[in-house]
Amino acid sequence: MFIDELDRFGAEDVQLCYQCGDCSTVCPHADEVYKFPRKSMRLLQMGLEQKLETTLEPWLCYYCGQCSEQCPRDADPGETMMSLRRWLISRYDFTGISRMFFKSRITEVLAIIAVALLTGAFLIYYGLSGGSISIYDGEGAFLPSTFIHRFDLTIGAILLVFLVLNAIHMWYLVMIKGTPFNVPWWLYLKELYQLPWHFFTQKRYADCEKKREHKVYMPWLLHLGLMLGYVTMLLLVMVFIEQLQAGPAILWRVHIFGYLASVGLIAGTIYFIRSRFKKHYIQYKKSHGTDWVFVTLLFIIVVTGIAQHVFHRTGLYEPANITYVIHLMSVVPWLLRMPFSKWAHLIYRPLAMYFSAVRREALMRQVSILNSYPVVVK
């Protein structure tokens, strides 16, 4: 059975639900279009696959938690949400890697090594084979920034091939298949500022606190912090690499902002680790195997970059070239994961709230257009 299968992505309770609605009632986003997590809920228990891989709302619940506090079953609605968007990755995955690494942790742990494995002799083999381990830049060295140039976009390229294809057929299944009615074309472009506001402030996940009495709402503030650190890394890497490698003076126009991302990726890192085993929010109540795979690897990254930035600003080079090989070899298994893993959030989730808003006004034009005709009254 379906439901049986998504127990595999995380959803264990989903029979205990009654669908009395308190789910929706509490929740702070859930409104008369998109009505949440109830539907999801029912959806699921009827056993309708091809339905709920054309929805929405999954991506529009950001796991506050209200819901499962509020749930008179136990039947942990906010979780169901998130084992859902799993699953959605999976759907979205035209390769079926997402679905082998949320159904088995030691798949995915075993594709990891693999892939680290690969990398770490293929830098080895190319350092020794030109340059010297105790050079870091320039001519001779182990791994000259010109050669990690080329080697991060390539990396780069293939993630990018990955993200696009899912990211379309996300739009298939969302907009052509799961839509009963025409979206002019104008819309996408009238919506498409969404998408870069949801992106960099995922300000709705800031507002998950409405109903609270905090005026601050952390998780928001820290996920917010380890999103805008790895996208600000992520760039750094991949266009200003050469100017990042260079010194060891440090080039303070590029460094500064290497610096911040560092800060939010530790304090992201270390919040999320803690928060795994002190469960004091209600969406760490739970964690799947994809998320311990998810903050290690991360926190291995973190770790290994800032120890290999010290040991290079030091004039340590040897410690240094070998810490890069070790950093590099966490950093392509995470970047090749990240559009079958819990990473692929980062573009699902924006895109989501920009369809939403399309379908949302499309629907609110057709209805429009329904209520423009005269009635006949016999």
Given for the second form:
Amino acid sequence: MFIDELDRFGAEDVQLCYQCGDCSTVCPHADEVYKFPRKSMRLLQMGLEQKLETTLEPWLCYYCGQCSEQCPRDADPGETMMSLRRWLISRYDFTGISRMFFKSRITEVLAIIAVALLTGAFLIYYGLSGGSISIYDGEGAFLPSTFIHRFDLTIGAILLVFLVLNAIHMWYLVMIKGTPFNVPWWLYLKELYQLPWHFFTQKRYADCEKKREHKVYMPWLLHLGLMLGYVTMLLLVMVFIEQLQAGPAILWRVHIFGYLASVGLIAGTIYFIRSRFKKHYIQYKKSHGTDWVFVTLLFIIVVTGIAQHVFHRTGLYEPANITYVIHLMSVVPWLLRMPFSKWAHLIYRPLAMYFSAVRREALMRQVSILNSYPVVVK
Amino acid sequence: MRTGVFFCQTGDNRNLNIDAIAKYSANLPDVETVQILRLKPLPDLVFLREQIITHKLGRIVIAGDIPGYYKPVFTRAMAMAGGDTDEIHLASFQEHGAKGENAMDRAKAIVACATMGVPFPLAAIPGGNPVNHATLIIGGGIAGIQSALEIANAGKQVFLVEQTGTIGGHMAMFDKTFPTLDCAACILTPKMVSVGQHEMIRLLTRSKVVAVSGKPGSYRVKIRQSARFVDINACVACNQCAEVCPVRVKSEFDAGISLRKAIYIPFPQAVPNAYLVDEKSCSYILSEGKKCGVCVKKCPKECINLNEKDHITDIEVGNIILATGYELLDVSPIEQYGYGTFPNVLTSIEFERLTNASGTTGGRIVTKTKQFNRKLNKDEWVFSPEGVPPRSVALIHCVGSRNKKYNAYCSRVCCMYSLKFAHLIKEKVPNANVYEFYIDMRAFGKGYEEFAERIKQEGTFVVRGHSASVTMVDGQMAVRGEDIFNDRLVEFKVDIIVLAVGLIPSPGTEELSRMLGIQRDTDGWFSELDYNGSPTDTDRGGIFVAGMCQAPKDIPDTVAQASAVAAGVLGSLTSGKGIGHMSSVTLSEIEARAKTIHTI
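Starting from the form predicted on its own shown above, please give the structure in the form predicted in complex with the partner chain.
Time for the whole complex; same chain goes first.
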């Protein structure tokens, strides 16, 4: 049963829903074209798997939790949307790895440990064969920055291949299979601005608060900080790693970005780990296994990254090299896991916003065509 | 006769230990074999035939929750074995009520009677206690009134205890009844008058039961009658006292939407038709005789005595009928509807009083108007006859009902009265838009579905989809909802919102259940003995339930149950066997009686 399968992704109480529509009423994002969560719940209850995989609604939800607070049946629509997002990630992924990870926490953890150990072995072997553990940078370094640069780019290329393929799969499901009417190509160009806009501002997340009285929505702010920090860091590591690793003098024009990104990452991860422990917001009440792996791994990466930086600048080269190896041991599984895990929503969400805008425009066009040219048979 | 007992119990019955009953039945006289068959779906025919032949069985007892289901198999087996097919007896635990505390003893008795071939009801006759022929009815709503009239018309004494100043209950507050749109008062008030004038009914208004003792057939009841401060027999309801009374408080009968004086009559048709003084607001009583007292001087009949004291009455009755009714759930915690914040959000009972012809606006449906209150020195929103009729009204079903946070159960009447409201609005304000937001339309009774269809044809926008959001923008309320059948989100600008509020047991229910030893279900309503078999009895003998206090139900069902209760009471009075209760009959008594019948 489809509903039982979704249970493994976290949607436990869908059967309780009796379709009153309270959730759609209170949702700040539900509108004329994209009505959710009730409709998604209904599709789920009816087991319309083929229909659900073409919907964009789960990506339009940012899980403010108002629907779950309001639900008269405790069917938890917010968590259902979250689970549908997990399921969609596994659906967009053609390899099936993601599905395995979401369904079994042990498989995921074992895979991460295996990749981490392999990476560690490779790095130590490389480091010992060409350099000394007491040299951090330059001639005879344990892990020279040119090597790391090449290493990063290789990992990045693998990551990119998977992400692009998955994104194309998503586009096929959503725009070809799930859109029964013609979408003109220029609509894609017209709405292209949506992609960077939603990527860098996450404006819709902030809109989650418009029905409440809070001035600033903390989850949004911290999520934005975390995301921007992560993207900056990714860019620095992929492109500017040689300047970043040079030292021990601080190269301000590069490092300032690194420090800012670290602040965002640290604040974000600590906030989200704390929330998942305290469960004071409804959206943190239920944490799926993958959520914990996500925040914990990110936290380890951030802490080891900062530690190796501090050790390097203070002249403790040996600890710096060791923490660097640990850092890379957590970074590599993290990056390789990215297209198969929750972190893929970095790509899917802005894409979904973009596709939803294109689809809405196309639908409006369709409606106006139908309205203006009545088909006269006789 | 050689008897075989076969237990056919599918599924679990938490109260019954089948193995223990089987052991007990093995020791009964003439029992040759006892077997526990746990066979699904049916026991094996050949096996049964062999059993009958090997044990030379002349009689078969099938025991279980639904033994009748297995009877055909046993009949065929018996016929194949050449036995007498009339000697197959059923020991049905479910039918004879083997549940609750005495479930095991009852089940054993059922099996014992069946092995002897004696019908269980013949052997297990409760009773023995002589019955007092007076009956106490607690609650003077339509249920209490109906029961009282049925019993009193049969010539038996009835004490009708009512907590407020008049009988009539909630039904007196209603304008029309669904689905026939009959005038509620036209049905109720003749009955009220009959109660007031009946020689066999003693009406005790403003009274409360404070203590009950005794056993089935003779209960001693202590009733505390609060002072009315007005002589019922002398008062002619001339209204002169109320004209001079300076105190104004919210009227309970008008659900708080209008004001009354401290000396008042709840409504003109009240029974007993006499004024009363509200001791909680009368300034004479509150100041202990230092202030006011103008009504005493004004009264032409000199029937007001503001120094009257409460007094206690002791009565003895044989049967007690509970008809304590219900009240509305407090909606103010359900914040999303803005009740208490937005002036024109009304509960169902408030709207009922607004649309009632005897209400504060004379039956005109209007929005609230702002009025300056000099005493509190601020603006207040009140209903006045000069109010403006609404351009659109939203009716929201299931407010607090079918909701795990408030009432998990369905309140059963809300769908129908909301439809009735829609009709009344269309009738009185023809060009108003009416929007009904519902989850499931529960129109379950005779003529109800047709009524719902009729309302839809009258131009009401019936939206399948609940609303959980009421907002106010520039003094204009807006209701947001999802129209599921038409697949769109809707937002309607409305002037009045009526909430179909869920029902809860009346506040005295818990105290009364403790006093009488009656159980309540998880939702707080009184528990009946058996929902299907005996919906009016309780687990104590001589105590019955009628109307809403058992579970939410509409007026026809309430009246039907009230009459059924009267039949139960009159049955106990006229049977001559005395009153008792099944739970009071012990296993040994039943066995002994069964043996006596068996030997005959």
